[in-house]
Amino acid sequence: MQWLDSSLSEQLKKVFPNISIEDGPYLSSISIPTDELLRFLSHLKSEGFKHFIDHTIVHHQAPERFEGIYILYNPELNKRALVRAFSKDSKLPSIEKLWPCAKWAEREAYDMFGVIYEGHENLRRMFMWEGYPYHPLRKDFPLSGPQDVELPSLTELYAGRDQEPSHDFELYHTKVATLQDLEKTQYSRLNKKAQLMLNWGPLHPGTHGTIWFLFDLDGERVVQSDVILGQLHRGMEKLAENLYYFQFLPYTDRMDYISAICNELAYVCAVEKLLKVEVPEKALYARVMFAELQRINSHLLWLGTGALDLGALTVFLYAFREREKIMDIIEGNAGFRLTSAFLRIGGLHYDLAEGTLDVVEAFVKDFPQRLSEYHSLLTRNRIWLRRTRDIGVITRQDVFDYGLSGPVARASGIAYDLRKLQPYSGYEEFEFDIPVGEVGDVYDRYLVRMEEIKQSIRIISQAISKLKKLPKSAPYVNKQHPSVMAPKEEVFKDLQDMVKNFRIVVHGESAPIGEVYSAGENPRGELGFYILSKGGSKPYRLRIRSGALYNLSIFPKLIKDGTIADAIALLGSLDPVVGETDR
C-alpha cells in the first residue's frame, strides 16, 4: 500500500509548516494541530486527495485524550494518506460539508466514543439507541458492559426478597433497549414533512438481513429516509483489542459471512505486516483460490436474491446450484461450509485437501456456461431493464463523496481494485480485469458483478496452474516465524512445538510497537484494518473499515424521488451485509 512520499510532504509543509510527519515502515502519517484540521484536510481534497476511506477514533488513556484518525486516496497518485489531529475538550470540527459519508464515519465516532464534532448536521448515535449512557469503545468501559440493571428472578418472589435468586445468573445485567428507547430513536431520525412514516425492516426479507429503514412518502414518492443500523451490533472492535491476534480470526467470518475467507485474508494481511510474517508460495496462491472462489459464492447470492427480490425467482434457484458446489469445495478443506476459519497468520489452517485442485478446474471448466444461463434470464429481459436502468444513479463524484468502493465504485467507472491498484497475497502475478460501468445505475452494478464473475473464473484457472507446479510438499504455512503456531498434526507429535504453541497461546505473538492499515478487495468493496499496537500481544486498537457500511451511507441520498418499488432494486444493487456494518 503506496503513501504519501518525501517530495509531497515537503510541499505540504511549506503550506502547513506546524504539520509532523511521521514515517513507518508500512505506514505514513500526518499529525495537524486541530485548530487547522479542517483546512488542512479540505486542502488535501484540492490536491488530489479526494477519495474518502475512513475516519475514527483512538482513546488514548494517559493521558486521557482522544485521537481522530482520517485515511484519504488520491485516484491520480494511487498513494494515501494518514492524517491525525487530538480532539480539544472531545470536540473535534465536522468535516461531513467536505465528504457527506463523513455524516456516518462521525456519528459512528460519536457513539463510540463521546466525541463531539461541531457543525455537524444533525449528530446521533449510530448503533446504539438514543439515550444510551455509555460509549462502547473507549477503555473504560467494561467488555461485559456495565452491570447496572437488576435481572428480575424467575424462580424468586420479587417482592420482599431479602437474598440472592438461587440460580446461576447475576442479579445485575447491563442495559438493553426498551420500547420507548427504540421509539425515541425513531423520533430523533425523521421529522416527518409528508404523508405517511413508512417503517421497513429490520426483519423484512428485502432488507438483505436485520437493517431498519424509515421512510417518510408523500404517496409512493419517497421524501426523505434514513437507516437505523445497530441491530446485529456485537462490539467486532471492542472484542479485537481484548484478544490475542490470532484468537480475533475466526470473528472476521462473522461480519461478512457470505465472505468469511476475504475477511480472513484481509485481516492476516494486516496481521502479518505488522508482525513482518513471510507467508509462502503455496499459502499465497491457495489463499488468492479461495478467495475468488468466495467472491463468486458471494455474487452467487446476491444474484439470486436480488433477482428473487424483483420477482425473477428461476435465477435464484440456478444460482444457488453453483454456489452449493463453492461451499462443498471449501468445506472440503476447512471443513465448515460459512464460517471456515481457513486461512491463519503466516498461510492456512490445513494443506490442501486430496483433489482439490481438479474439484475446482472441473468447476471453472463447466461454469461459464452457467453464467450464460443467467445472462440469458435476465441481461436482455424487459422486466429486469424496467426495473433496474435509470435506478439509483451514481456519479464519480458520488464515489469519492461517499467512500464508495467495489463493483458500487467500479459500475460508476472508477477502476478501483485494490487487487490491481495495491496488490496483495500475489495478486500482482495474476492476469486479469477491472470491469467499469459507464452510467453507474442499478442494471450497471449488475453487469459488473456478473464481468467479475467471469475475471474471478480467470484468476482461478491461473492460480490452479501455479499450484501444480509447486511439489505437494511445498510448506503451507511459515513454521519458521516465532509468532506462528504450527500445525495441530505437528503440535501432538512434537514435544519442542508443543512447548512453542503453549507460549503462544498464553502470552500471545509479541506484537512491535506501530501502527498499519491495510485492506483487502471484498466482494462489497475495501475491507480495511487499522492496527495500533503498543507493542504485546493485543492491539490497543483495532479498526475495521467496513465497504459495507460506506456502500450503504449513499442510500438515502440515491432513494429520494424514488418509490419504494425502487428501493428494493437500488438496495439490492448495493448489497449490503449487516455483519459487516454492525460489527
Contents of the next structure:
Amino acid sequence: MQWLDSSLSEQLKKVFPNISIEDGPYLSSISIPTDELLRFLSHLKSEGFKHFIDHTIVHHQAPERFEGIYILYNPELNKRALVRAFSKDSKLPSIEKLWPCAKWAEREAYDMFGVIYEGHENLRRMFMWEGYPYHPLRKDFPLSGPQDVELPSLTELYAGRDQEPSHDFELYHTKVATLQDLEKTQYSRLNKKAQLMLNWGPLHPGTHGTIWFLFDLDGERVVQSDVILGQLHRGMEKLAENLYYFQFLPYTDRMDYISAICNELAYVCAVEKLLKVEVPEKALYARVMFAELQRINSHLLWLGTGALDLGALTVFLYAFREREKIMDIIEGNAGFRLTSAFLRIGGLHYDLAEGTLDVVEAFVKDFPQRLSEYHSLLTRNRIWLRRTRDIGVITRQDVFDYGLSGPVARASGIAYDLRKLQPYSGYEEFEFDIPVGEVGDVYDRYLVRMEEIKQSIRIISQAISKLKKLPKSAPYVNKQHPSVMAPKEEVFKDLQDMVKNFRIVVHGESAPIGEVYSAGENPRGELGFYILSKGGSKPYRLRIRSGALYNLSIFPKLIKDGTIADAIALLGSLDPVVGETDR
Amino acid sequence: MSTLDLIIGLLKILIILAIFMGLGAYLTWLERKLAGHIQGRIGPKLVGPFGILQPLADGIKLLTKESIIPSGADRVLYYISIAMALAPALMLFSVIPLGPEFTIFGKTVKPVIADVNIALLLIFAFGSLAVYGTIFSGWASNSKYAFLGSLRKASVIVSYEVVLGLSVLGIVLLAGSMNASKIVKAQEELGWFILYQPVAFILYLFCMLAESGRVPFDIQEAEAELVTGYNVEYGGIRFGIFPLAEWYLNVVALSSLAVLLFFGGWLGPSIFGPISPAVWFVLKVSVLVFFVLWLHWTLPRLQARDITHLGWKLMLPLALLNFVITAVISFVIFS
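Given the form predicted alone, corresponding form predicted together with its partner chain:
Next comes the full complex, this chain leading.
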C-alpha cells in the first residue's frame, strides 16, 4: 500500500494550488490551509479516497498549535492519503457530514486536546466524564496527575465520619468521577424521547467488558441509543509518549487483550519501520504463526460469547476447550497466557520452545474437526439463522463512511485485508484467501469469521513448514541492529551485548525524525499506529487507530428500530473489546 | 367423606409435596451434571459422592443468604409473586395420576389427589396462573430489566396459550374425557395417542417449553441482555423458588401430562412385577425431562417477535387443522 505522493497528485495541485506535498522518508503527506480543508477532503472523497481510516490531533508545543491529521484510503488505487491542517484558534471544521464515524474521532480529539470542531452535532467528551478538568493528551497535562482529594466511603457519606479510619485506610485518593459526574455524563448524552431508558452497563454481561450503553426504548424497540466509553480508558497514547519504544510493547498487550500478539505485531512493525530494523526470517514466520494462532483464539472467544449471548450455552465451552490449547502453546513459548509480551523490536523474546512446532502441528491437524463441530451446532440451526439473518445489515457505503475494517468490513463484501493489501511480517509469502460476505448481516459476519479461522489454519501450517526448513540455530532476533536488544541468555555471556542492552534500557532506542503510519490486520480490524518522532527515544505522539472503536461507532445507527434482543446479537457480531476501544 | 378418606387425602398431599419438592431440587443436580457432560466438563462433584449433596448445599446457601428488596419495590406484590410462581406449579400435580388405582388393606386408593373430570382444564388454568408469578415479580421489583423480562413472558404466553389448549383437544375427542385416568384407559384399548396425534404432540412440546421458560423460549430470563430478567431483584431462597417452580416443577408436571396424554401414561409390559406401572411412568417422564434439559444446553434462544410469529402464524393454524381433521375422522369412524 502506497501513499498519495507528489508524483500522483499533480491533478490535485491544479484544483487546490495551496496544498503542499511532502514526501517524507516513511510516508507522504499533504498539507492544506484550514479554510480549504473541508472542500479538499470532500474532493478527495469524490476522487475515490472514500474509506475513512483515522483522524487525530498532534499538539505541537509552540503556543496552542494543534495539527489535525486525516488518513484516508482509496480502495481502487490501494493508496492512502494523509492530510494535515493546522487548527485556527484551536478550531477545526467538523467532517462528520462527509464521514459519520468522524463524529467519534472528533469527540475523542476534543476530549483529549480540547480542539473545537465547528459544525459538530454533539461535541461531548468521549472517554472522560463531564466535568473532568483537563484535556489529557495536551503536552501541558500534569504528568504527576491531579491533586489527591479526600474521598469518603459511601457509609461515611451518609452517616458522617464518627471514628478515625483504621490504619490501612488511605484518606486521600486520586479524584475519580463521582456518581453525580456519571449522572451528568449520562444525561448529557441522550434526551429521552420514548417510554423507557435502559442502561446497559457499565457492568453488564452482554457488553463483553465495560461499555455503557444507553437505550431509549419504546416497548422493546430501540428508538435511539448511545454508547458511553471510557470505563477502561488508561491513556495509552499518553503513556506511550512518556516511555521508550520497547517499554510500550507490553502495554499494547493490554489494549485488545484477546489478541495480544496481533497487537504486538502491529506495534513492532511500526517501530521497526521507524527504526529501520530488519527482522530475521525465523522471527517473521514465528510471528505470523503466533499471530494467526492468536487470531483463532480471538475468533473462538467471539464465537463462544456470541453464541452465549444468543442462548447457546454449550458452544461457549466447546470454544474454550480449543482456546485453552492455544493458550497453552502461547504460554509454553512466551511464559504468559493472555498478555504475553512475546515479540520484541527486531525479533522475538525467546527462541521457539522445544517441540512447539509439533504441538502446533497436532493442533492444526485436530482443529478442522472441532470447527465442523461448531458448524454443526450453529451454521444451519434454524433458530440461529432466525436470530442472525438480516439483523444489523451493513452496506458497502457504510463500510467506507464509518471506517469499518476487519471481518465487519469483509462481511459486507469489501475485501479489505491488510495482510494482502499491505503485507507485513512476511504475509506476502503465504497463501490464503480473503472470505467476504454478501449481505453484511450478523450471519455473514459469523460466516466470515468462521472461514477466517480456516484460512488461519492454512497460514499456520505453511508457517510450520517454513519454520521446519530453517536450521534450529537460525537467529530469532536481529541483534546486530543498534536499537535491538540482544537475547537474554547472550547478555549474561557477552560483554558487548550487555553494554548495548544496558544502554537501551537506560537511554532507550534513538529514533530518527519522521512519522510512520503502520497498521496490522487484527481480529477486530485495522490496528494502526501513527508514530511521530522528533528524534530521541520516545515518540512525540503515538496515535493508536483502533478497529474496534470504529466498528462500534456504527452500532447506534444499526440498532435503531431493532430490539434489545437484536442489540445483543449485533454487538456480538461487531465484537468490540473495550481495552482497545478505550485504550 | 369419611375420616379415613381425609387422612388418605392428606397423606397423598404430603407425599406428593415431599416427592416433587425434593425432585425439583434434585433436578438441579441432574441438570448441572448433564450440562457438565454435554459441555465436556464434570459438573458438581465435591459435595458428597458425585456431588449428590449439591442441592442440599445450594439450599442451605440460598436459605442463609441475606435478601435485599430494592427500594421502590411493591412489597406486597414482591412477596405474593413468589407464592404465585410456586403454588400453581405444585397444584399441577394434584390432578396428575401417578399410576392406576390399587388396593391396600382392602381400601381402593387412587394415586391422585383430585380425580376430577376436568383435569385437563385445571392443568391449563394452573399453568396460566403460574405465569402471573413471573409477570408480577417483574413489575414488583421496580427494575427495568425485570420489567422487560416479565413483559417478554407476557408476550410468550399470548403466543402459546391458545395453541396449548387446542393441541390437546384432539386427545379429548379420541378419549372422550378430560379425566387423565380415563385418557390413559382409552389408550389401553386404542394404543398410544402419539400414533394418532403426532402433530399435536410436537405442538404440545413447543408449548411446554414455552410455559416452563426453557430454551429456545427462555427469553424472559435471557441472561445476556436482561441479566436473568424477571427474577434479577430477588435474592436467597426467594430467588431459588422461581427456577424451582418454572424450570423444574413445571417441566416435570408438563412432561407427566405429556406422558399421560401421548405415551400411554403408566401402560407398559409388566416386567417389573407389581411396581411395573410406576416404573414405566417414571421412565417415560424421565426421558421427556431429559430431552428438555438436552435441548436447553444445545440450542440458542428465539426472540419475542419470532415466538409470536411462530405461535400465531404457524402453530395456531396447525393446531386448528389438526383438531378439525381429528374431529372429522373420529366422527366418521366412531359413528
